[in-house]
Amino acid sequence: MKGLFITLEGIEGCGKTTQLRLLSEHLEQRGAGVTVTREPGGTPLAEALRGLLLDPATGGISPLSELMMYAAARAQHVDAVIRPALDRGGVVLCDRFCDSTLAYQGGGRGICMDEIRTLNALATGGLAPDLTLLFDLPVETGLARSGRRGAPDRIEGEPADFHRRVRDAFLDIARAEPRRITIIDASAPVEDVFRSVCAVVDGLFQTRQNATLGGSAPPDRA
C-alpha cells in the first residue's frame, strides 16, 4: 500500500503527544514501518528553528516573520524526512503540521487564512494527511496541564485569549474537513483517548486494506 500520512494537533497541554508515542507504539505492533516527527522541526535546520520559535528569550517576533520561520521548517521537513518516508511505504506520524499554522498564525495572530494556505501548499509542496488527529479540551485545561511541565515557552506563554482564538480556529479547521480531521475528547483520560485514537486509525487501516485487496487504489494523499 502507499504510504500513509497521520498528523496529531489540538492547543497546548491536549495530550497529543503522549498519543503520539502510544499510537507508534500500537502500529509497530502491527508490523507496520513507523516515522514519528514533529513541527517544526525533524531536521537539523528545523529544529534550529524550532528552538528560535519557541524560546521566550527570541523576544517579539513579526507574525509574519514567525509565519515564514514555521514554512521555511516545513518545507525542508517535507522534502528531507516526510515524503521519503511516505514513498518507501511507511506511516508518518506527525506532531503538528499544516493545521496548526492556520491555527496559530491565522487564529492566532489574525494572519488571513487564504495567505497562510498559499504558503503552506507551496512549502509542502501540495502533500496533506490521509488523517488528522484533533485533541480538544477548554483551554483552561491545557494551560494548567502544559503549567505543570515547567516554565512556558514562547507560544505557551501567549495570553488565554490568543490560545481561545487557536482552540476556535482548530475547531472551524476541523468543521470545514470532516473527512480528513477526527475531533478527539483529549479531556478524557489517556486510556480512554487512546481507545478512541485507535478506533479511528484502525478503522482507516481496514478501510485501505480493503481497498487494496478489492483491486481499487486509495485516494490520493495531496
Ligand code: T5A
Second form
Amino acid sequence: MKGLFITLEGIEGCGKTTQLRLLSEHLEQRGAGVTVTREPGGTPLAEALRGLLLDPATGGISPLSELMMYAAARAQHVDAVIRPALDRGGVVLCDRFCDSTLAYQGGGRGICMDEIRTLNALATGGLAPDLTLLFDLPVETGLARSGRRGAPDRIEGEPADFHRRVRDAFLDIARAEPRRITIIDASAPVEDVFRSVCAVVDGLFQTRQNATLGGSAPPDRA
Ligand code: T5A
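Now that we've seen the form predicted alone, could you pull up the form predicted together with the ligand?
Every chain and every other molecule in the complex is listed next, the one we just looked at coming first.
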C-alpha cells in the first residue's frame, strides 16, 4: 500500500489535536506506521517560524508576509518530513495543512484564494491529502474551549468576526471538494467525535485494501 496522507483542519478550539492523538493510537493498534506532525511546524525551521507567527510579542505581520511564512514552513515540512514518510508507505497525520492557509489567510485576511492556491502548489510540489477531516463547530464554542488554556496566541487573539470568516471559508472549501473533505460535527463529546473519525478513516482503509486485493492501482500522487 502506498502512503496515506490525512489532514485535520478546523477553527480554534475545534478539538483536532485531541482527535489526532486518538486516531494515531487507533491506527498504530492496527499495525500502521504513523507519522504525527503539524503545521506550521514539524521541522526546526518550521517550528521557529511557528514561534514567530503565534507569539503575540511578534506584533503586526503584514498579510503577505504572514502568508509567505506559512508557505516557507510548509515547503520545508513537505520536503523533510511528509514526502519521505509517504514514500516509505506510512500514514501521515498532519494537524493543519494547505486548507488552513486558504481559510485563515484567504477567508480571514482577505488574500486572493487563487493566489494562495498557486503558492500552496509551489510549496507542496502539488502534494494533496488523500483525506481531510474538517472539525466544525460554532466559533463561540471553539474560542471558549481554547480560552480555557490561557492567554490567546497572535491568531487566537483576532476578533470573533475574523474567526467567523475562517469558519465560513473552511465550509466553502469542504463543499467544493466533498470527495476529499469530510465535515465532522466537533461540538459533540470527544468520544462521539472520535467514533465519526474512525468511521471515515476505517472506511478509507477498507477501500484501499479492496483496491489492492482487486489489483487496481491507487491513483498516482502528484
Ligand atoms: N494557521 C495555520 C494559519 O493562519 N495559516 C496556516 O497556513 C496554518 C497551517 C496554528 C495557528 O496558525 C494558524 C491557525 C492557528 O491559529 P494550532 O496549534 O494549530 O496553531 O492552533 P489551534 O487551532 O489553536 O490548535 P490547538 O491544538 O491548540 O487546538 P485544537 O486542535 O483546536 O483543539 P484541542 O484538541 O487542543 O482542544 C482544545 C480544548 O478543547 C478541549 C480539549 O480538551 C482542549 O482543552 N476539547 C473538547 N472539549 C469538549 N468537547 C470536545 N469534543 C473537545 N475536544 C477537545
